[in-house]
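Let's start with one chain on its own, the form predicted alone, as structure tokens.
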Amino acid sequence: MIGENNQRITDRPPGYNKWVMVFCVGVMVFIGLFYYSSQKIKYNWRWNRTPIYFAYEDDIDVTSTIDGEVSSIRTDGGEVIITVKGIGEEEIYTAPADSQQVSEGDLISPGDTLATYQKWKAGLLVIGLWITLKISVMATILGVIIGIISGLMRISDNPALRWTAMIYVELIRGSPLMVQILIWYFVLGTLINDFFYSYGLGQVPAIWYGIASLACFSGAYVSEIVRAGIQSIHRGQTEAARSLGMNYAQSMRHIILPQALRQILPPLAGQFISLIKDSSLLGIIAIREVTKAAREAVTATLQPFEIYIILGLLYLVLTFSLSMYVQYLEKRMATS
């Protein structure tokens, strides 16, 4: 191990340490200029107020919904159970122990506070980040399925399948993602929801139209990646699989696709990293992903510098984690 480290050090080009120092100085100069510019516009940095966007302690009030009298208060484990008895009705309320604000025999009106306690809740950015993750994962899974199917259709000998996949890919790749999101939500969404409403069914939430738009968008690019990966495998591999008695589906599953996966994994990862960033456009159809949550926080607190810097770091953590995981998969596949 020591020998390998020494070898790495000796393999470094002349002046390596000098250029490392130049890089570090450049980063420090950029940070300094950014801070100096913020001071020139008299911006008041308030980093101490940013933790509430990740988690905060909220005051919870348990209020009565009926008119009556507190008939009993009893403790069961870590909870207090308050019973309010009215004329011909009775309600039972639970809260953490020792949080009650009433006593037995008190007269209660609707809206009166029975107990008050504090509870930790997820902040605005954490809620938005969770929605972004959920959308990205589901859109990625659907995008892979669509991309593999359409990629196989692109190389099919059946002209109907091949032309259908070609039209799909060209339509999706030839229009902006924002336009596709608007079409999915305002055009297709209206038609689908009206159809469901006419049959007495529920409405489809906006988040599913956002997932569908991202999945179809990424599926078109995955289709081309899959097609190129399959065509990069030598034709002799298919012929060898056929000579062993495999049909088309078996040769694809056991021979071609496992080899193509090694070729397509890096561009596939790049596509999904872009998908995470593209999810920020879903704010235009009222989906509170992390970018929309950040905009709401800026509107409420007028802290654009801190919140947008945190937003950029959150996206960096997501994309960098995915990139590192893909590199791990590449190493595993290279040694297997």
Contents of the next structure:
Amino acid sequence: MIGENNQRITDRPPGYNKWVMVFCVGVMVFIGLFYYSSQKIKYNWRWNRTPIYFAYEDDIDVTSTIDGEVSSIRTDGGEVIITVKGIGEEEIYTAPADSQQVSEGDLISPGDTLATYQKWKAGLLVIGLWITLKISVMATILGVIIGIISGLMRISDNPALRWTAMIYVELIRGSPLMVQILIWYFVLGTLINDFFYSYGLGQVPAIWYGIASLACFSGAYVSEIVRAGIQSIHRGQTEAARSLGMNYAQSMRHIILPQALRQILPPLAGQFISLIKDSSLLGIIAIREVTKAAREAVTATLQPFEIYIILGLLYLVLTFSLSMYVQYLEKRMATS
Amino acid sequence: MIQAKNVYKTFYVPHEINALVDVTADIAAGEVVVVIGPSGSGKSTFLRCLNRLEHATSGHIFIDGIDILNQKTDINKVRMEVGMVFQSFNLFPHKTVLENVTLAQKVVRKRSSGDAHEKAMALLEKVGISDKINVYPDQLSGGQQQRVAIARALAMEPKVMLFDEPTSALDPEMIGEVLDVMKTLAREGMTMVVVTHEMGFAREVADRVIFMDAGAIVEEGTPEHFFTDPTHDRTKLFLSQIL
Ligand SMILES: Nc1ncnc2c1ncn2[C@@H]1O[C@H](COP(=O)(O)OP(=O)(O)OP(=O)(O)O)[C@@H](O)[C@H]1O
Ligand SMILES: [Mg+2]
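If the one shown is the form predicted alone, what is the structure of the form predicted together with the partner chain?
Next comes the full complex, and the chain you just saw is listed first.
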């Protein structure tokens, strides 16, 4: 009986293969049209120019800073050590073995190249991606903390706590993230930095205002998700925990939050996928996250098609891996 | 062991209702008191006031001499001494049977894992669940779940056990196994307050029966008095309806 049912569910409806074909043809037609129209406007696709935005080999010159004579060249392991002796001074330079451009006894002026070698460096997009990742991770962690605290405040009996949380959530949800980023950087940022400056302290880098704006923004949504998750747990659970002598914190930590987490996880994942995507707005406060980096790359190369398509794919990689990870967590929780 | 003096409880939401009206009761150590009464008469509210799951509106409640309505009383200390068993079991679904019984011992009583485990095993043995310690509550029958819930409460070594209709959510064939555990407890001298519709249990085990109606105690007495010769008309009417 059960076997039969399973059979029916996995059985493909009539004409299944035909519609798979239709789908594939549709996708191909779309890509074809896209390419055709780019040819019409004489767009010159140059995918081969894009890898340098991921990694490239940079020429590095080791130059002398003093006037003098190359007094010794020694090779030590994988390195060559070049000593330049001037009048009353001596400088030592190191470079990879066999990269030296001078020999012992050469006369050297400041700025002369002593050695040249190549080194792999991360490209613009990879650096930008790393910053996006860093911002997203930090903002997610802070957002969860803010969200749990304000979610608990939201359902507290204490009106001071409850109203504070309500105002916070309403303020954040009632204005665009773009505006909040601008306020964080140009208003709060100016105030905070001036304040620090007047006490002789250093300045807070722009990236922290970016992280703060995203964390506060997603914290408000997390707060609502946490509240709903906790309220979905039956009151009897709290009562059972409290009747055993657990205090509020203990019953939250051991009984309510672990159960609420299962309810919370899917909407939470959605929230953090949005956060990753929203971090693309931070370019406006001069943070070189991956979108800003891509725009710079486009300005330099005039290859918007390739670079923006790559940019889209990079975000897809981030968001897709996050949702895969959350699915894995959900499965693990379901089996435990 | 339990003294309730002129206890009132009024709920204001969704509308004003006097759930307890001038309830006074004195329950001695080792006594088994069964509370009966029609639906909505305040039985659960009375029980829940005894461990302050509901805060009585006025009056005094002493548990083992401690005034639980005093704001300075650490209610969590008192609750360790007052076990409670609910109609709907309320086991922790994300914890195994064993963890259900050990958790509060470790978190509240600060027992070591070894001690908590030993205590839990002894109690699960006692309620007859020792072969299912590593399963989750949803894999147990209602009767089994309720017996685990009893073990969970007993693990705190309470001086009093409160039961709020412990068998009402059970299929008839499982009621007996839970009542048997409760009878054993009563025989061992546990102080118990039991809200139940199981008149057989009341007759056999109770030292005293309290009949409540409309938030007040209408009549109380020994089971013999209660079932054979009740004084009040309201009690007679109720008994005629359920027996
Ligand atoms: N949390 C609450 N908020 C508002 N009213 C409540 C609350 N709990 C109980 N009541 C009301 O108080 C009265 C007494 O309820 P209680 O649950 O104590 O009755 P009961 O005797 O246990 O009934 P039952 O046999 O149905 O369990 C009822 O009218 C009920 O509606
Ligand atoms: Mg009740």
